[in-house]
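Single chain ahead, written as structure tokens, the form predicted alone.
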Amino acid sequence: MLVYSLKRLALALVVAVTVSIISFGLLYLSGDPAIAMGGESATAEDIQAIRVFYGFDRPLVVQYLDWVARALHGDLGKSYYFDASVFDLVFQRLPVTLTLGLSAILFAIALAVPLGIAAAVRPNSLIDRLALLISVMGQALPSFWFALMLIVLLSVTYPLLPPSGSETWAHFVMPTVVLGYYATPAIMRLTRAGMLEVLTSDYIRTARAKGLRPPVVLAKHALRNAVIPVVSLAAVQFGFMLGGSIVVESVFALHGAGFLAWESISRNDLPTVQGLILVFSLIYITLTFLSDLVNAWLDPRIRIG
């Protein structure tokens, strides 16, 4: 397991300084970041002074190594917006968005894996049926879409729950479902398809002639090795919606990371893209060596393998 553990970081660290190359080069994907900076009314000695004053005329090589050791010591550089660090912006808005991302997770496997066992138990059933449903309806609308839906049907037209904010754990209800329904799809399918695999597996019978009641087959054998492949996905559909909340804060104005990255992109303010960029990449890796420790204690034969 150790072995394991090291070869996943190693890989892990490569793809976290394939990260930082391409945040770094955020900067300059727009074009010269001083003439950015300085705006039209600049005169080229304005400009000159910019670039000297940020750095800009130095080798990239330079530059890249530069921001690497401040990010290391937690200096992601200056707003060019806000005015403000781009460490204290994004660690302040990160909770929220880290909030919906873990209560949106969570109510998608809670929906979806039940569903999922349910389908393969009784497959071309009923349940099965409402199970694809499901699943076809969560891919075909749009998130802003049903999160509107939601906001009339719950706020305006039954005043159960507060359209916007963060204030309370109310707050999260609409958009943790809207969040969560667009990973749900993919959860249920992939536990539909596992359980359906394992069901017909040797060791399923086996457990069966001996006598064990159906529950226990299910949940201590069948569930335990179809669940594999859910555990990375999860991690990834979590990543996925760490950076791709920026609609659903929007709709609701939740004024978490993903809102933040929403006023950063369209006011040009590419420090704090850089920053958000870096911190969602990190925390997506995260997630993914973490999913893939579990799944070799799932399963041994991933680790030996």
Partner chain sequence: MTDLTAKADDIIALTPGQILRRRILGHQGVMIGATALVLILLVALFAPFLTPHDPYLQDLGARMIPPVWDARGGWDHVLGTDHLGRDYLARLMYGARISLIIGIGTAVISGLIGTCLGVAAGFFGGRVDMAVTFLITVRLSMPVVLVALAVVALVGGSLEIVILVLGLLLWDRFAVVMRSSTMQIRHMDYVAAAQAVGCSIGRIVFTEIMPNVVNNLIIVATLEMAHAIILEAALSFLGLGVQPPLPSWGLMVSEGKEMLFFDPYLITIPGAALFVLVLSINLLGDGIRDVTAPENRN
Second form
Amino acid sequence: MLVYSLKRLALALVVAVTVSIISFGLLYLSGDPAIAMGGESATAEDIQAIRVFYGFDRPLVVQYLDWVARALHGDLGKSYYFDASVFDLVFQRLPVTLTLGLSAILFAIALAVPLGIAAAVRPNSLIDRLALLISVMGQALPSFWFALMLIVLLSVTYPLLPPSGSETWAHFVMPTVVLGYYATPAIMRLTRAGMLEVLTSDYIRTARAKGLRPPVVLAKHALRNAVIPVVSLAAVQFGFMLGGSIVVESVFALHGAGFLAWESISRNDLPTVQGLILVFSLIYITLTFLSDLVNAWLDPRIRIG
Amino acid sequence: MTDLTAKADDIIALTPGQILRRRILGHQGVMIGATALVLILLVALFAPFLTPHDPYLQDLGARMIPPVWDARGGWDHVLGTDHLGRDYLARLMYGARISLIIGIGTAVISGLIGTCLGVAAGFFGGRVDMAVTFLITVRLSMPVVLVALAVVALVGGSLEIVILVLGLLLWDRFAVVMRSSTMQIRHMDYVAAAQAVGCSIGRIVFTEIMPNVVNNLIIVATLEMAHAIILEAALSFLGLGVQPPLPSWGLMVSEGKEMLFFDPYLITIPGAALFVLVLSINLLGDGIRDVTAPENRN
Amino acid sequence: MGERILEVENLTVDIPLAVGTLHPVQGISFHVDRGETLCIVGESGCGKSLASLAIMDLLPKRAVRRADRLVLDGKDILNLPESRMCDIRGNTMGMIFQEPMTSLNPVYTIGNQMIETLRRHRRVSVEDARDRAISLLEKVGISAAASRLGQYPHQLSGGLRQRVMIAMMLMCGPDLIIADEPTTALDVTIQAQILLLLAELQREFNMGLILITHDLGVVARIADRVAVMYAGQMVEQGSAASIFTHPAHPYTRGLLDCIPIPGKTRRGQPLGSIPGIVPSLIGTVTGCRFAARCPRVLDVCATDPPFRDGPAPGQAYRCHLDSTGSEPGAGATP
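Switch over from the form predicted alone to the form predicted in complex with the partner chain, please.
Below: every chain and molecule of the assembly, starting with the one above.
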């Protein structure tokens, strides 16, 4: 278990370093960042001044190492637009996004897992068809449009929920549904497929031959095996939700990190964008690492190799 | 086992082509998806002949005319006009072109990248496989929407850029699926046989491996096409994808957003079009999987 | 022999398919007494596995089971509701499957899966269940039993897993064990050990044992009685001695010709084989199922053959030929 965890951790670190190089490199995609920052009215002297002030005149490797070294100390640079520390900005906004992501993934799991199990236990039944319908629709529904439709329905036609803002729990209901529904189809399909496969396995027949009651067979012997791949998927989906939060938060004006991303991108605020990509990636890497650990705990074949 | 013998008896009289045709025609999803997709394709191709209106022509005198089913609407503008007086039906039809080009273009680029990586990883294994798996992990760690938005913002939004960016970002599923399917085929006896008689790697990949993984490739391609169309719409909706005045459906929703409370048709119509297009592509993709490999249905 | 443990009368299994109904088991009858080993033999697909699953009521959902009588320990188990059937499975009647590699749940320890069986049917503490698990593991020949309890199935070899499976099914001290080709998936050297172990445990626990196999060598060593199945029907049954010394059904004779006997079978002499293929069991099947492959086929074989008494007491077989016209052990096949 320890060896396995260390191996996973090492991989996670290498991925993190690679991701940091890429997010650093993004800054140079537009050519000279000093020109981009200076804006259209900047003179050659202005640009040169920016270049020296931000250290763009140094070799790339030096700039990268400097950036990483400062990032490790919690210094992600200074936002051009907000005129504040990127680190503070991001971590001020992150709780909202993490709350949203967490409630969305819980919503998705609460909807998808029971539905997937029910569909697998009774294939081709009404509930199986309903599950299929929900998953096919979910994959085709653009989240921004779904969000707007919900606003029209639940804030305009029937004013039940506030259309925008992030002050109370009520502000999180619609964003949670929109973001969570997006992850539902994948989780449901995997639960259903895993469950179907497990239910026809030899060890389920053994469990029944031992006289275990159907609920025990399902909950103890089938579910744990079927849920192993779902754990990894849920972690991956949570990561995707961080990206999806940009769309959802901007529609609902939910002031989280996703909204910050949209603001800083539309204002060419590169250090903030860079910091956000790094933080989002690190969250994703941490999540998949944790899901690997959970899987090892659930599945002895991984734990005891 | 008993099932197999029964099925064998059942289909013994039919050629594989007949069986496939039977399965396709008997599959609701494929039929609905294919029909809808062909219709949208025809509309996109023949848009200039289907509507007399120019999707870019502004007519400030005819702003915000509601669709024909509204009392204030009329047959001149079946789906009404937008805030600049442009005919909404014409914009919708020309918008189908953008979505389809995005979907196909992205699927081609990401398909090429992903297939090369996946097949190489599956075929060579070892270090190549480790490297590709690492690339996939890194790629999955980067939030697609954020990176795509940032790149488009830096490089500038245009149809070509959006296609290129999405193509460079969405190859992961191709790589994952191609890798595992190639691995399965790789260990089949007929591949070993081809190697034993001295076939070159290229020949083995193209004559022994590709024909056996092409079904999976098509299925992933349809799903990624749908994915790309939704992403483009989202980027354009956020103002960082295809730029105005192009009639991208995501952009149309974005422009109608301000009028959400008064004229919801401005967002309902392009959103519904997007939903129908993506739904039909997904139905077709799922259907192809069911029809070509019913044993992999789940 | 002792009291009657299991009585099966006219057991039928039907599986509805798109092309018609499949009849894998067509009205078979047999019984098992306490302390007795019944071997059911027959080639793959003859319905022996489905028959055993039918007794356990573990058939696939689509399959339809019918019987005139299905009695375990004097109690009718044919019309029991699922909840009562659950109380019997693993308790008075246990089953061992073909695939030891996949028949144990990979995510729980051996101990967990064994203890769970006992505690499902008996009110015992975890400690007592653990003690019983250890003593049973020792009984099935597993060393360091106490430490094995904490291991997971993937840490054990196939042979060990099958031993665990056997010990697990013995947890409640059942009256009947059904073993469905328990050694097919194992190495040849392990096969004999497992089968001898089963025979030994059957004597020690004084159970009834149904051993499903296609290995006649095994049957000769441990069977008290033998039932031969062919294409869903029981074609011959009787004591092991009578079946081996004077088989009455042409199929049984063919089967016996397929085994080489040291000293009797000469070097270089080809072994017997039964030409032809098994008939399809879809739709209505009439006549002798073996007719197409029988070396002594007659015109009457197109009609269903009767059950006749064989040459030995208790021996019966399903054939139009009468037993006097047959020469035991003679090479009836080309």
